[in-house]
Every structure is written in C-alpha cells, then in structure tokens.
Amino acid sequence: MTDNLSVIKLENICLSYSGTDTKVLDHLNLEINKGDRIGLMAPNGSGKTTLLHTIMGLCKPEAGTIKIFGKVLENEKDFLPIRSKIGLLFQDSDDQLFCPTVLDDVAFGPLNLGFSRQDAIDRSRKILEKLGIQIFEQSITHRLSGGQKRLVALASVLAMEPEVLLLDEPTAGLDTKVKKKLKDILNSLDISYFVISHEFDFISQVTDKVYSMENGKILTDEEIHIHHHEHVHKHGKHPHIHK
C-alpha cells in the first residue's frame, strides 16, 4: 500500500504498563488503510484496549512513531484535531456516555464541531433511528440496560461522521437481534475500521481480514488461521482462539 492510502500508522510501538518494566506493547506495528476493515481478536490483557487508547493519543508510549492522516503525532495537540476524524467506541460505555438524556449524549459531539443546536439534534435523531432506538431519545442515559448504553454509544460516535472507526468489543451486551443490526450497519459504511472482539462469528461477518496479538505484537492474518472446527472440552460453545 502506498502511503497516500495509509490512514493510520504504527510503528515499534512500546509501551509498559506503569511503574514497571512489563510491556504491554512490544515494537508493535499496524497500519490501517483507506477502506480496511480489520477485526481484532485476542486474549483478555493482551493489549488491545491499550492499542486503541494508544492511537487516540489517551496513551503515550515510549517509543516508536503514530502516523495518522500522514502527519506524526506526538503530544496531546497534536492528537486534537484528529480525534473529531477517528470514532472510538470505549469497552465500557459509562466510559463515554456522561450527558442527562440519550438525545443530549449523541448531540454533544456535533455541537462540538460546531453544527446549530436543530442540526445537531436533526443528525442525531437520524442516527438513532438507523439504530432502532429513537424511543429512548429522552431517557435518561444512566438507567439504560448495558446493551442500551451500548448502542446510544455507538451513535454518539457515528453522529460524528468520523473517517474512521476503532470499536472495542461493539456486541458486548447485545442480544441477537441487536447484533444482526450492527452487523448490517458496519457493513453498510463506506469508512475504515479496527474492531476488537471476541465473538467469531460476528467479526468474520463485518470484516475482511483478522489479526491477532500475542506478546505486544500484532500477528496478522498471514501468520494467524482463526477457524471452526469440531471437538469437545468445557465451554466448547464459545467462541475461542487455538494456536
């Protein structure tokens, strides 16, 4: 790929956890493309949560270069203005929603590139509506069941119209019905995205190619067979990773 089509770029990323010696990313490289839809699927505290946080910029590592849009980022100005252009979905979605109704959270982000309070609200009705949820429009966020809160994040997110999606584990909390929408939503956008799950099914639904990471490094689909096959052990019924 060329570098004109490269929108996200890292490069011997390390990072440790604080206060030790212990890395969480090793020299790890990733680069996301124009039109990549990457899925990501590992074990819990290997890294991957840190990985996104580490592109937002809300992770500063020790070394090692983060090229995004073409431009090096290097401290919190620099990241600013890339993160109206880069949606994250947080793991936890008390994480990212804070406003009193549903309306007002997935509102705050147009209001904040500038958008009229009437167009803000007119994106944000639309998006809730793509979603199946324009009902709760005037709920009160925190008395959202998980699954709920999920999904108004995802529209806080999406009213934003990013470039770019890095979606932290999007079907936690989302019964199947749910996750048929999601998955029909993500394979309707016409932008990149990095998704992290654990769900096999749905992450071979919603994208192209699947990596892996295994001591601080990312393992591409070159060097990784995620696969279905039959055998029997405790909890056989989940989706999980052989090696």
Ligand SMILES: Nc1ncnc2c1ncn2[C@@H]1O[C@H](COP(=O)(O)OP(=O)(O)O)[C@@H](O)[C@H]1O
Given for the second form:
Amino acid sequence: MTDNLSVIKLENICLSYSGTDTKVLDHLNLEINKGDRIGLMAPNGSGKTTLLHTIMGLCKPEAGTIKIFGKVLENEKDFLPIRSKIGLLFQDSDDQLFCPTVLDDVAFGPLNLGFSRQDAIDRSRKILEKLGIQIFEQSITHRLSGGQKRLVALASVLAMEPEVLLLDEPTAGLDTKVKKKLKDILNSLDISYFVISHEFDFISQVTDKVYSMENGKILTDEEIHIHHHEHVHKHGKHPHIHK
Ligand SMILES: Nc1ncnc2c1ncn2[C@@H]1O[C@H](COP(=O)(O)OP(=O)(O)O)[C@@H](O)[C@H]1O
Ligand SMILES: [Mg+2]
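Could the form predicted together with this ligand be given as well, to go with the form predicted alone?
Let us now look at the entire complex, which starts with that chain.
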C-alpha cells in the first residue's frame, strides 16, 4: 500500500439473490481506511454476511463499484490476489476449517501463498502461540469446542498476514473467557478491521466507531446513536429528545 489510505471502498452496491426481487444491498456505500476499527451492529437478515462476501468477491453485485487498495475489482481474476490480503473470519467456523489437524488448517493458507512446508509450519506455530492455542496443534479440528474452533479459524486467517480483517459475528456462541481472549487479540492487532457483532459490550471495546445497516444501506456513526441498554435508532436523520 502506498500513501493511499483507502483499503476498501464500496460505491452504490446493489445485490439481490437470484430468484428474488429483494435488494439485500441497495446502493450501499462503505469505506474502510487504513487503521480503521469499525463495528457493525444490525438485525439478522439485514445483509451483513452478504456485505462481507461481496467484499471478498464471493457474492456478485448487479451494480456498483468495489475498490480494494484503490483498484476496481470486477471478476474472479481481480479478486484472487486480494483474498490473502483481506482475511475473512466466517460466521460459521466449520466453513473455514477443513483439514484433519489444527496445524494443517493454519498452515493451509501460507502453503497456498507459496511458502515452503517448513516456513508455513513455523509461521503457523508462531500464530498459534500468539493466540495461546499451541497445545491444540495436533488436535483433530472437528473435535474441538466451538470456542477453540473460532480461535483456530482466526489463526488460519492471521497466518496469511492480511492487511485487513473482516469478522462475521466472531463472538456468537462463545463463553466469556474466549470472548475476553478474542477482545485482547483484536486490541493487540495493528491492522484495520471490520467486525460484525450483536454484543455492544464487545464491539465497543474493540472498535472506534460502530455502524448499522438498514434497508440494504450502511448507516455510519454520524447517522446512528447506539444506546447500550435500550435500542439502536437513527440520530441524525430523525432527531429526537431523550428524557
Ligand atoms: N444464498 C442465498 N440465497 C437467497 N437468499 C439469501 C442467501 N443468503 C442470504 N439470503 C437472504 O439475504 C438476506 C440477508 O442475509 P445475510 O446477508 O445472511 O444477513 P445477516 O448476515 O445480516 O443475517 C436474508 O433475507 C437472507 O435470507
Ligand atoms: Mg450473517
């Protein structure tokens, strides 16, 4: 990346799933810049996962522009090289992990990037250690608990040394201990990230601004005001007074 601060820029993205008329993303705009730590809180079904998959080129919008590191991406060939630079932590860890052992899963990405077997293993061990899960190195991935799998999935993403992380509900189903660990890991990273969560406590501790999503569009923090104990509502667009 040169002087350009823009990491991800979506402009007027429209997307409907085939066979439906509903626009899941409707002229959506989003910008993630270098150093940003942004949270996204929005109800189920509002299109959050679709948005992340669109950034990765896994869902194809029918209109709009996707710019990553300042370059417009259109087809699979354009998206391939950026998939190692943008790490997506899937909503379901089982979608991310497919190798027999933890070490194989974490080393898969670096091996794919062209690292030698030994370098991929060294790199993977380093990241497993950083996440405090090196004891699971030889464990059978699918036998791990949900929380352990989430950390292994995160290790497999971080092993690619991405420049930005997209996390799709990383705290879902985690106990307090793993949640705290995830919080500490995120706060120790020096890369940009965009994290979806329903948990305000978590999101407010790992991000600098929180967006929402409604009618296929992003509402930035100038447009919403999140109330910890009550509800999310538009602030700027529909101003009102609280008692
Ligand atoms: N593969 C698909 N085919 C058809 N509809 C889908 C598909 N994936 C998601 N949807 C629909 O698109 C909408 C947004 O889904 P999603 O992006 O998963 O929302 P969220 O992550 O915010 O819960 C929902 O109404 C969902 O049912
Ligand atoms: Mg989702």
